[in-house]
Amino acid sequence: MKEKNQSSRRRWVAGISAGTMVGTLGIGVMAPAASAQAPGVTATSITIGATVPLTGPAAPGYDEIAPAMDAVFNWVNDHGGVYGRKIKYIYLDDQYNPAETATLTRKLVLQDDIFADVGSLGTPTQAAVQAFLNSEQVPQLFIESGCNCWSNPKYPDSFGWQPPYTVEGKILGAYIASHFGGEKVGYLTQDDEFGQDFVKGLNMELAKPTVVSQQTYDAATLSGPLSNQVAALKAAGAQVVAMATIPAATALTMLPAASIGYFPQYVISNVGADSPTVGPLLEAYTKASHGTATQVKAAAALLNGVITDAYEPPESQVSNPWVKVETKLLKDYAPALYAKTGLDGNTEYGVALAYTFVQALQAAGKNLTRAGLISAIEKSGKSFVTPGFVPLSYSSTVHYGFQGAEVVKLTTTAPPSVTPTGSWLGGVNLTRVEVTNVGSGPVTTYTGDIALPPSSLVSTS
């Protein structure tokens, strides 16, 4: 289908409703719970924990995710906590590996005694554990994945944040039969949920005549230039290239693409898209196999002209109110990281999840238990401020989070920037969002409201 052709404007509204949190965030203004409701509760903490890569494939960008959350409940623990109680946040390096993970995550769970499982990253890391947790009852929160698989009734404690891979493939893919009808396509995915799921989503806006060429790749052996998959997709004559890839894996598509001449149109996924992170690894890629100073500077310029989805708003945008939060609490709570990365997508995505689950422990009350945390994201999270371009989506049956993104293309030109591909007003993400589902409805677009952050993580952040 042809996706809409139009933009609206969206008012810009402030914060949450008292009635939804204690205050404005609720952090430091309860005295200390009397006992501890719940494993990994006490009167004065509380303990989550996660698995990432620190280290392998998934690491380049990914590793900056938890730190940034960490600065969050820095930031909520230097002002007294939620509801008088400080995060405790113990996460573990799974390097992307599935066996690493269920080891860990059962460390985390029999030893370390958290209290529920917050931000751990990756759709075959997390697929590995989500019976075990669910079965322990222990919440699996904001999974960095958009799996189809954490809404699914048999995994009542799990939940998704990031929009579902087949939204986003979806929204793609109605802009390419849009904006490139009659080309050539080709796909590029992972080889497990992540890239099964996108192409879900790519298939029910693209004619199967479209697609000449389907290429995969194992990210568990993950080690060097995708040199069969690209030329594959050259001898195909794929003039549009559809990518569900984790960072490494765009720069090492990319590069061996260029040596031959191939330069499709990219459209990708924004799990392997960001700029900040994709771009060194291009040039450090090159840099390793000998490349010229020239040639370093033109790896770097092949995101140039890239079109992917953002569902908040980009850290190019400075002017941007979340931005500038974002900007401010990394440097006043995560210093040494931010002077690593400053704010790219990992870590603003990092900061916007963390800020998330702050609030879902707001909402969960001062007797804190699993299933009323569980119970409170399922009653209020459609309510909890985020940057996102559209609201969260939880309720009893949905445990997904955003379902909707906007369109937008890379500029690798000084300075790099991201922008939006339908109108522009004033400088702000007032343009085209694209809304959809896991289903077969149409991809339609967003006039609601989008949040603003709340006074109170302005002037105290």
Contents of the next structure:
Amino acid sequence: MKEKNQSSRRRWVAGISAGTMVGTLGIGVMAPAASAQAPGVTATSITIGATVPLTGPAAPGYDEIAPAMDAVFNWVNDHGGVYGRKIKYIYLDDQYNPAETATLTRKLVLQDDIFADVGSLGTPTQAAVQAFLNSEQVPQLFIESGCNCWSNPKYPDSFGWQPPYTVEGKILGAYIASHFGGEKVGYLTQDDEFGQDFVKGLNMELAKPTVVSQQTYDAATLSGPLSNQVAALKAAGAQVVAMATIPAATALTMLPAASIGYFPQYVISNVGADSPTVGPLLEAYTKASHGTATQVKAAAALLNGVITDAYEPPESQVSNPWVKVETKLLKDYAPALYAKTGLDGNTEYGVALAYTFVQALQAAGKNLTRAGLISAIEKSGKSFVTPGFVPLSYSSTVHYGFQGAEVVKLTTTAPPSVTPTGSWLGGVNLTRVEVTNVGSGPVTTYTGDIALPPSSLVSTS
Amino acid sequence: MAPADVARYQVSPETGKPLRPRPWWGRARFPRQPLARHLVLALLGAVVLYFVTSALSPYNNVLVGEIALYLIALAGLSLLTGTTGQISLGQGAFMAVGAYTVALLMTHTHMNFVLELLAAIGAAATLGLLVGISATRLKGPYLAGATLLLALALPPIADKWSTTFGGDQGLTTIVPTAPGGINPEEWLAWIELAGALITLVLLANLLTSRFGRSFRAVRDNEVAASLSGVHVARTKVTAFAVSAGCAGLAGAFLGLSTGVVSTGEFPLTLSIELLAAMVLAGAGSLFGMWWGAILLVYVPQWSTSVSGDFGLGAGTSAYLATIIFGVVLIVVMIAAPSGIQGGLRWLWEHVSKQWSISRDERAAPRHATHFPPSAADHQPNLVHDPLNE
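Switching forms now, from the form predicted on its own to the form predicted together with the partner chain, please provide the structure.
Everything in the complex follows now, all chains and molecules, and the chain you saw is the first one.
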């Protein structure tokens, strides 16, 4: 049984791309020259690093992404690595504090000699090290943030991955305009590029007079219910509340709103509406404020009816081939993590992002250099196979990742997301996949193909 | 002066020469005048640090730079809390003021770098002056509460006017380019170390002056101090302003080290960590603040590598630094209530006493140290030297 498993996994790897296989077979014959190696790269290993919040206010949910990425790297390493090189992933806790990020990133680059910074999280945190990483010519890849700032000719080594917040704002804004026309809209956004870019997108689609209140909160000092903001939204009579919030802030908005009997239509950007992440937070916060068992149970139900967007298949769609593959991978290569969180929005995100990076390494070829990696992503990024609904949009001028998403509603009628922490609301899509860009381009329906995992990948699960 | 020390300066009644043979370095004496003494120490320190930074890797230079900047903030806090007896949880907020001042000047003007740093000190000291004026009416936990409020209230101000202060995103800072060939990390470490040494010299001098005596008088007994002619309120405000000025410089350096100044860099925990590190190092001492700064910077480093060696999960290692810091604080407070520097001083005094007694007994009969009694025996120790405190 075990052997069968082994061989099927091997086929899985073969399925990623023919290139890997050639590379893997080739290592015995032609070991890369020991001399002209890029920093962090040896004949047998590639060291990469990241800074992510593992403690502090931004940690809940986000602390799952890096371990999920590590699962993918372990899977790759188990099958010989990329061109014979095993991936070593060092991720450090920056507590979402830019000062920590700055120190730790210098440690990764100057001390640990990383080849690239991959999958670091946060807008203020990564903005703090963007200049440093680019001056050291360290690729800053697939930053876990949808800030518009990652595609900047001044910083050629930086790449975003998830849809820019402006793209999300435009897609959700267009949906509000066409389905809630005439209703009063309020904004509640994080007071940084995350919120500002999202608002930029919303404003492109919504008529000004319909927006009655714009509230913000500070992620660094987020520690209690956002009661003031909620009261202001209610006072302004907002019927639709569009939010760019981290999961904790989503929960800290819905709870005080419910406690004053305010139930607007929430429209929340992707990161803040992952029900297996936000649901447990709603319950935990209610429990922490001495809620009764019924109140705790009712708290997670607040998510019912929330509108959000998705750029990869929701984890509740257990029959989706990507979801199957991702679940199996986590189960096998990060069993402790899987036992804790299952496949939720964050672990799925980590798996998909790491999978993208592995393909970038393959595209960069055997003679791995930093410049080679950058040009490989620019050249062949569009053809990477990912769970995203739309292809990545990398080119020599565009360093954004996905620029399309579908609008989704969390509802009790959809099949739920079942994770070790419980059963959480699943989503149904309200629109087809829509694409747009950060500029003035219109929101249009995506007509291209949606990538499926390679057949060999599917056969393993 | 301990009796054993007196023996060193005993003069032979017959020859008029010192009882102790003159050491090989002859008449060269460590200067006794405070400014000269502190300058010589600082220069020696600078020479040592030059060689240390040259030998270190770029990353360790980043850490040395951070030690220097925390040292500045801690020295200010030590003066305020240890010497003057006022507790402050707002040191992080004053650092933020200094950091934003430098970042704003760098964004909008092209001022001389040193002037920008001086402006940061000035801005923080001015705020410290204002806070200090109101703080003179408060004591103990009430003062801690008021300064805590400052640490909590300042970051939201930067968020409120995010177009000016850059919000969470912050403002970028630029370190002046290093003169040819010097690597940028080393260069920044030098700038920060220079700042730290200058701060230490100035503070050490301040503490040996009339102000230093007023500070201690106010700390020990406000009524007695005012009866002796010390203006208690003015003294407290001065201490607050000086301490805030130090924090301003430290904040400016923090902004330079990270390359960006944003609200997330100055959480409440920063102020609390500074206070804990200051107590741990030895409240009231200046030189001892090195220990506090080293712990602040290196404990997270050590804990990361320790947890790596023991294969602890990332979640555990994230809390390990806090645990280690807490344990060290408890152990030090039990073993040496006056902090690390206090403990070391006690140890040194003990060892040197034993050493000099045994040596002096060989050099001269024991009774000579007591008979005839020297005037120095009864000299009150008026010159208070904070470097040796």
